[in-house]
Amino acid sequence: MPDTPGSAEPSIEEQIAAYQREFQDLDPQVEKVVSALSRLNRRMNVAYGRQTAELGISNAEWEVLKALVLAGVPYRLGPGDLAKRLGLTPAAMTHRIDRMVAEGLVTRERDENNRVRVIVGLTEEGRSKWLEAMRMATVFEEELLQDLSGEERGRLGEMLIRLLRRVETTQPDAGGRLRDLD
């Protein structure tokens, strides 16, 4: 039975059964966790994409805004730093910055201390979009986790961070893109 009505996607249990028919060494507990995480990630990305689209920005632009906010006041970074933080090639970052400058979300100015260097800064419009996206995401995330107690949320968060650390240790390049996809 599919996970959602009208979905062509098999349920996780059906998927595991099919995989086990073809690959007997499969650990169904591991597959259940990995499949659930994968589907949850995909569905969350769709939901976040709808929210950012409602604001007139893309998920890719949201990531740039987020990186600038995380850099702290005065919300400025060099394009190379942005590219590294987002796992993008310099060409992809330049293309993204061009679009965002045209949309009034960021500025691109020469560094006053080094006229060869360029600095990307967050505009008021960009910060406003970031704040509204955060408000929308907070509502969505609270609804997503509403069936978990505070203690369960804490335990789940700790377990997911352990998994994330494992991936970051064993697959250090997994946070970025290996080729230009933008």
Second form
Protein chains: 2
Amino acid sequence: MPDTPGSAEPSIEEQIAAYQREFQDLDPQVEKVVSALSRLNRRMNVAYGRQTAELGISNAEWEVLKALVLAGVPYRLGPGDLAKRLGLTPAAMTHRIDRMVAEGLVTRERDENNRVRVIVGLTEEGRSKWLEAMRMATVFEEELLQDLSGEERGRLGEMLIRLLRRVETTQPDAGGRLRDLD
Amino acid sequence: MPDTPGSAEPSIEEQIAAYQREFQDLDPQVEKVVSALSRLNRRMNVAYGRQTAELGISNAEWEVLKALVLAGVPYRLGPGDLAKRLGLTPAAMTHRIDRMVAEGLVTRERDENNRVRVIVGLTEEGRSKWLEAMRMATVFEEELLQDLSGEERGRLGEMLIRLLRRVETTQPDAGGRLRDLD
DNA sequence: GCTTCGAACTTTACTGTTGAACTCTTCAGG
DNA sequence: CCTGAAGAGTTCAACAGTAAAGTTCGAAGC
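Switch over from the form predicted alone to the form predicted together with the DNA, please.
What follows is the whole complex; the chain from before opens it.
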């Protein structure tokens, strides 16, 4: 089960011992992997949040910038498409774009060829914020993995992708949004 | 950087190629690990969310139940303590407890010895929901790891914990809440 | 034994997200 | 053409979270 954060955070080992006390048939090895995954992810999000905050944007805004950049030149996508890629409802996307337009990170125009469509485009400022965030992120990530040899990194990545494939087969996206529940 | 979800989800490899196109000095091996971690976590949360939804609770409520059970008999904690363990503000905890009391998952009483304090206790129903969720979670987790040998599981857990220690040293909790920044 | 300080929780006002209802365009059929 | 259905985006009400102000009780000094 996903780990529960907390300041008075017990070590993973302590926590697993507590679980075993309350729930006998628990595989500690499995639990260790799952708990560590969950904690690690939380810590990483905190780190990313601090970095983006330094740039005066939120992680949420960073995600929009990423999606636009990954789309490639000319860095333009419709709100609906963006919403799908970010795993948000169209309604949330509308609001997020409102803010980002106000902050000058993206532009919103109507598509002249199909006036029902809207096009969100990256501004110069948006692109440079993305670049800056990317630089900080890669520095952090390199630090994070510094204790692992190149060979270990490869094995770790390979195992994680194997897990990912496993989840994806038992849980196909099936068009549904894939967002964190709760 | 954390992965951006999405339905039209490209494979990790495709996504990394796109990043490299836009940002030259990116270490693909590091990126692979980081992206896989992020995606995996999201998928896992979706899975947990489906399971808890079957029980008629949310992941958020499940977290409260977990904290109470992990506290050990008599399964009682104050709202402030709970808030710390879950990485929430006290205000959010108040509201969450409101709901859970209404649903019969926990009780809220004033501490008779110190009438400023409040005590949140697990109900029978709360405990049994936790147990049920735990059963489902462990089944899912075993499935998730089924492609890894025992030895691989051990190595994976060990590497993840090494990463975790690394973030924890560079990012001590320092009393601050450790929640996902958006 | 008042008074003041601080701790524990709640209240209030605001932000971001969701689901459902709504608007506006496009397009296909009669 | 004109109508009706489908698609894209926005609006609206409700909900969960935060920060900051408010309340209430307990404890420490004088």
